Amino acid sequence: MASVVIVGAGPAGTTLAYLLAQRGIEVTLVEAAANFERVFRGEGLMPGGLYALEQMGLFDLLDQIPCRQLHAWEFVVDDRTVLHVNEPTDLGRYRPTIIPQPAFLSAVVERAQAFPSFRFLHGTVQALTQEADRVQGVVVRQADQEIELEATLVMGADGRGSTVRRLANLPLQKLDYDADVLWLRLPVPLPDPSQRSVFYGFICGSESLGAYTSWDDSLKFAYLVPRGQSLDSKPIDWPTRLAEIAPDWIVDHIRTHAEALEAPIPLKVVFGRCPQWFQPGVLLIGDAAHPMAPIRAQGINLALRDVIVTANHLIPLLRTNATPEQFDQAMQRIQAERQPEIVRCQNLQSSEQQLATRLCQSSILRGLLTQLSPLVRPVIERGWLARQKHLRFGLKPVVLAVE
């Protein structure tokens, strides 16, 4: 019987394991962490990711966990609003949604465990086993033993620092991205409920800050750190630093609750894609194949869409006595089908970050923008919305075609 080992229990790994187990295919999901409560996990689902969940039959899980929809986007440069765009009302339940990823992953695994062909294994992958230049399984280390798992296919869904990618000698081509991120959390809701459904971007002088209300009513900040700049040389008074960037209405909130502001969590941005996602017997998906920048929460969404396409190509083969060559051809088709969307979204992420960098570096550009914003703001908003189309919905719909 065909069997699959999936390494990494993130959004891609858990949902693909669920789809395989639901269809009676033997699947082992291997996760290194003892639980899903990592320091950092992406929280944003775009419409394209939500549609993918619906295709999988997992959309109803969002009714079981706390969520928050985003209703608008607002960008402020030197205290002048230059863009405010409302999400289309006809998106309804498919508006961008903030979720607690640990709760979501736990719910997917729990649902997968209802199928006898599913197995969840805690451990770290030490090696890929091979025979005749083809991957045949993995070696997993647990606390007191090593286990060898045989598999028809090994799936690397283990994120931007993928172990499977390294062991399979699938190089990552890094793309230029000029900032890392510090995440800060203020566990106090904004006083005005209407402000809690808006994603804010603030640029003040040379500094840039994102802010949104998360699923638990906490206020999350993303402070952009130019690549190569160190913040470790001296202690930073973060309430004061944030207050210097944000407009007055949010400054008052920060200062009032300054003692509750939690210490920043650094996120080293890994941004790029593998020229080749597969070797005989092994395939990368999600951030393992194409780590995304944090702009517009693309990591989760593109990973879920990878899963739909992967399932369409591989499940029919896993149900039959397919040859190794047929699997290799299918993996090639998966990459070919997904790559144009990945390239497009990464290009859009790069262009948005470059624009923010230019604004931070040029007081002349900021001055022109803020002075002309009453005249050019409608044009800016239309252009922004047009660029967001592929970041929201992808290049084209993905449809789960296998029963």
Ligand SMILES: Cc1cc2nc3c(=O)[nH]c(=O)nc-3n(C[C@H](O)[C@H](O)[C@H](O)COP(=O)(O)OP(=O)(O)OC[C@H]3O[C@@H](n4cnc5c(N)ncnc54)[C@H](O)[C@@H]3O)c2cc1C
Given for the second form:
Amino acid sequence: MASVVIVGAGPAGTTLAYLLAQRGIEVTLVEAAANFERVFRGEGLMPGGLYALEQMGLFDLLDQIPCRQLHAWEFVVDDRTVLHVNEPTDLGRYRPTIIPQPAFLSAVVERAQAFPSFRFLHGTVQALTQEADRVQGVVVRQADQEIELEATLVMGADGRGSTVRRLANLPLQKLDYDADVLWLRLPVPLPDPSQRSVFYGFICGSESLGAYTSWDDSLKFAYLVPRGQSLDSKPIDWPTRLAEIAPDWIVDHIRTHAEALEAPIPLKVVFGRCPQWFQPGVLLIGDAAHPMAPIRAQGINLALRDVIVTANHLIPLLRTNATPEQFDQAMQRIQAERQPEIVRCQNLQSSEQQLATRLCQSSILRGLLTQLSPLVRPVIERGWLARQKHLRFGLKPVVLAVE
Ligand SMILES: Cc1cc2nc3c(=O)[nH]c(=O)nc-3n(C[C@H](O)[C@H](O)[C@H](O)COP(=O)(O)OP(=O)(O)OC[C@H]3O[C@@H](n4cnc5c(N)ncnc54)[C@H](O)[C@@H]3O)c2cc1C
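Just the form predicted on its own so far, so send over the form predicted in complex with the ligand.
Complete assembly follows, chain above in first position.
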């Protein structure tokens, strides 16, 4: 009987495991982290990702965990608002939503555990096993032992630093991206409830900061660290540093609750894609195949959409004991179907990052933008909305086609 080992229980790995198990396919999901809380995980889901969850029959999980819808985006350059756009109200339940990813992943795994063909294993995949040039399984390291798992297919869903990618000799082509991120959390809600559903971007001088209210009402900050600068959380007076970038209304809040501000978590951004996602017997999906930048919260959505396309192509073959060649051809088709959307999205992420960098580096550009902002703001907002359209639902609909 065909069986699948999925390496990594992020959004891609858990949801694919669920879809396979639901259809009676033997699947083992292997996760290195001892619990979902211990790794930083993105929180923003876009309409395309929400639609993917609906296709998978997992949308109702969001009713069981605390979530917050995002209603608008606002960007402030040198204390002048240069853009404020509302998300269309007709998106309804598909409005961008902030979710607690650990709770979501736990809920998916719990649901998958209802199916007898599902197995969840804590451990770190350290090697692939091979026979006649074809991957046939993995070696999992647990605290005191190694376990060998055989599989018809191995799925590398192990994120941006993918071990499966390295072991399968699938090179990652890195794309230019010139910032890493420090995450900070202030566990005190903004006083004005209307500000809690807005994502803010602040650029002041050469520094930039993202800020939004998370699912638990805490205020989260993403402080962008230009590449080359240290990501270490040096002893910086963070309330003062944030106050230098953010406008007065938020500065008052940060200063009032300065003692509650938590120490930053450094996160290295990996951004790029593999020219080839597969080798005989093994396929990469999600960040393992195309690590995404945090800009406009795209990575989870694309990972979920990869899963649907993967399920469409592989489930019929897994059910019918297809030949190795049929699996290999299907993997090619999966990459071909997903690639245009990934490229498009990464190009948009890249160009937005470059624009932010140019603004940070050029006081002339910032001066022009803020001076002309009353005139050019409608144009900037229209441009933003046009780009946001593709980022909301992707290039074309992705629909689960297997029963
Ligand atoms: C700073 C930052 C902020 C982001 N914010 C957002 C956001 O708000 N919204 C959004 O959509 N995207 C965001 N992204 C991108 C998003 O996090 C990823 O695109 C998304 O998590 C990809 O999902 P995945 O399932 O492919 O991989 P991951 O979520 O990375 O999951 C991979 C899993 O594999 C496990 N693993 C790794 N190696 C092994 C191994 N050898 N054996 C077993 N298990 C292993 C890991 O522990 C992990 O659980 C952000 C990225 C960054 C860097």
